[in-house]
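One chain comes next, on its own, written out as structure tokens in the form predicted on its own.
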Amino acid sequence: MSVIRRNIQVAWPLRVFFTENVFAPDNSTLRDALADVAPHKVFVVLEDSLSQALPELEHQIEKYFATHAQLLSLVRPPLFVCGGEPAKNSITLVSNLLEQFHRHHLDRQSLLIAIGGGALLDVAGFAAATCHRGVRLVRLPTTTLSQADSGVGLKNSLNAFGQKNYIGTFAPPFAVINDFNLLATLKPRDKRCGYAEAVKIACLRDPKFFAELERNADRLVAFEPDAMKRLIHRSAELNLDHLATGGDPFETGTARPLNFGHWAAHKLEELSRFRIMHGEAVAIGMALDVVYARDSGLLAAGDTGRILTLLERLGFPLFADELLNADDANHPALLAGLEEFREHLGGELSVTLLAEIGRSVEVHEMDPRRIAAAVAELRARAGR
């Protein structure tokens, strides 16, 4: 047997811009972000909820591209599509987008600009990644969660077979543009959801940022713009730092270090039929895992208390009735999330737990009795 072996390395710049009123004619952020590829075709897709929240947005977008027509060619008026988690639950939206891309002759040098929350960005990103094996994607996230976390990552996905994100790709976006003004119409619940991912990344990578979140908790609960902007900016920066230096940006190994709290969160979303939003589920999942880590002797009680208290101060319930659901064999339905988590990456189970705020460890088994005890403690805490 003979073998030819080469190491293939790809350098991919990932840029996240911060601005306000991105489609104002005199705002050069988007034009400058696309300058390296202009002039080329541009296709814009927007989450349909924006049509009610920002009725002038469609006109602003068309006017912007008319102003910069010598550089950017808008192939059709912006396309409004459904958003939210239901958009990820079938292939329909992807098929519709691909048909539109074909109709307007998009190519590998074309640009898809996706404007919406994390679910819409997931679906549009999947369509972009599979058209001609990759149309350039520009994300404009419109939720706190997607500006701070999911919108600045590499993943695109759909839900399938009862599992969240079963179908998907890794495809770095050409650019991400965070326009803080796009958050103005969010309901308080939607604004708050992104805070959970900020707590997560602070727990994993930056104890100083965690302390900052503690100091700013009251301002964040009041949705003060400066506090929210700081949370989004630092969260995005920490996520990009991990992707650039973590050594496994495409998750080819068996660990998912940025998915602290997520094995339970993904299952909770499914068990609640997505009544529980992603950020809310992550908060519960982190609470469960920090209590478990404390009871396992990994995490000090003081750090555990700080994390639980911060999540509660930010407005997150730390218990949901779905934690008590049982399957047909009368086993805790939540535990299926562990096997789904393991199967997603293959190999042995790898769950990220905290050793202290700012430092994590990987464990390869979880004790069902200790999980049940953690659930019981969170239930009692919620009752108090």
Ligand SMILES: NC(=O)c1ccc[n+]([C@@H]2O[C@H](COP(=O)([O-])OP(=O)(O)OC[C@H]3O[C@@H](n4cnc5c(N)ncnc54)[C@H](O)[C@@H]3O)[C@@H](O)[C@H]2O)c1
Contents of the next structure:
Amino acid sequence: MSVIRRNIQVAWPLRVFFTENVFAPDNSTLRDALADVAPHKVFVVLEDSLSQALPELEHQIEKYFATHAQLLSLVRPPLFVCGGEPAKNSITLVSNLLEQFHRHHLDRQSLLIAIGGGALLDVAGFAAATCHRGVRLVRLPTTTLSQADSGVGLKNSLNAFGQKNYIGTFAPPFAVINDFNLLATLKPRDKRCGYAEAVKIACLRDPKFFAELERNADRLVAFEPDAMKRLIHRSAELNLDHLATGGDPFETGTARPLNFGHWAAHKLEELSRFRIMHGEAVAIGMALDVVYARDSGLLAAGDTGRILTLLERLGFPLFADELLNADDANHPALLAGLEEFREHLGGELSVTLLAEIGRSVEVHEMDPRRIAAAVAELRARAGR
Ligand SMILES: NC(=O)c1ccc[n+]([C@@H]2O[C@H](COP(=O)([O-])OP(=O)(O)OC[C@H]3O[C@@H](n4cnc5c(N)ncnc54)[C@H](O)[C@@H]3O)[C@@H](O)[C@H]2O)c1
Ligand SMILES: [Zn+2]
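Starting from the form predicted on its own above, please write out the structure of the form predicted in complex with the named molecule.
Complete assembly follows, chain above in first position.
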């Protein structure tokens, strides 16, 4: 037997730009983000909800590209497609996008600019990653959650076979541009969802940021722009720090701290047929796991109380009836989420729990009775 071994190292600059009115004629953010690349074909895809929410956006985009035509040529008018979780529930949108890319002869130097919420960005990112094995992707996230969390990461995905994110790749974006003005038209519920991921990353990495979220909770509930901007900026920064320094950006090991609260969250989204949005499900999933961690002797009661209280103050319900669903064998349906989570990540089960605000631990089994007790406590706390 003989073997040839080499280590292949790929450095990938991750850039998240912050701006307002990205398509204003005098805004140079997008042009600057693309400054190092040769003249390009650009394909813009954006989600339908934006055509109602921001009717002038399409015209602004066309005007912007007309102004910068020497550097960037738009291969067709911006393409509107469906967004939200339904966009992730079938492969149809991906095949339609790939067919469009083919028709317009995109190549690996071309740019896909995707504008939308986390769901649309996941689908468009998958299409970009699989076209010619990867055309450049510029994300313009339009929800709090996608600006703070999903849009600045390395993953894309679709749901399949009743499982969240079953299909997908790791594919770093060429650039991300967070335009705060794009959030103005979000419904309160969609504005709030991103707060859950901010609490998550604060719990995992930054006790000072957690305390800041506590101090700013009333301003955040009132959607005060400065408080929201600060939440988005610090969350994005912490996510990038984690990707750059965490040692496992492509998640090859079993420990996935960024998935704190997510084993139950993904199952709840599915059990509720996506009535519960991702951010709302993450809030409940974290609440469940902090109560569980306290009952396991890992997390102090004081920290547990602070996390539950902050989530409630930010407006998240911490209980949903779906937590009580039973499967065909009359077992709690939620528990299947643990095995699905294990299988999705591969190898042995590894669930991130908190040891204190700012420090996590991995556990490799969870006691169903303690999970049931945590569900019962959240139910009682919600007065149900
Ligand atoms: N790739 C990752 O690493 C990662 C990480 C976390 C979450 N996610 C995924 O992100 C998705 C959730 O993202 P989300 O919270 O952004 O939800 P979303 O994409 O479903 O958007 C929420 C709603 O807001 C609408 N919308 C979007 N932008 C708008 C705007 N500017 N004005 C008015 N309405 C607008 C959408 O059409 C949708 O109805 C989930 O599918 C989740 O699995 C992915
Ligand atoms: Zn998430």
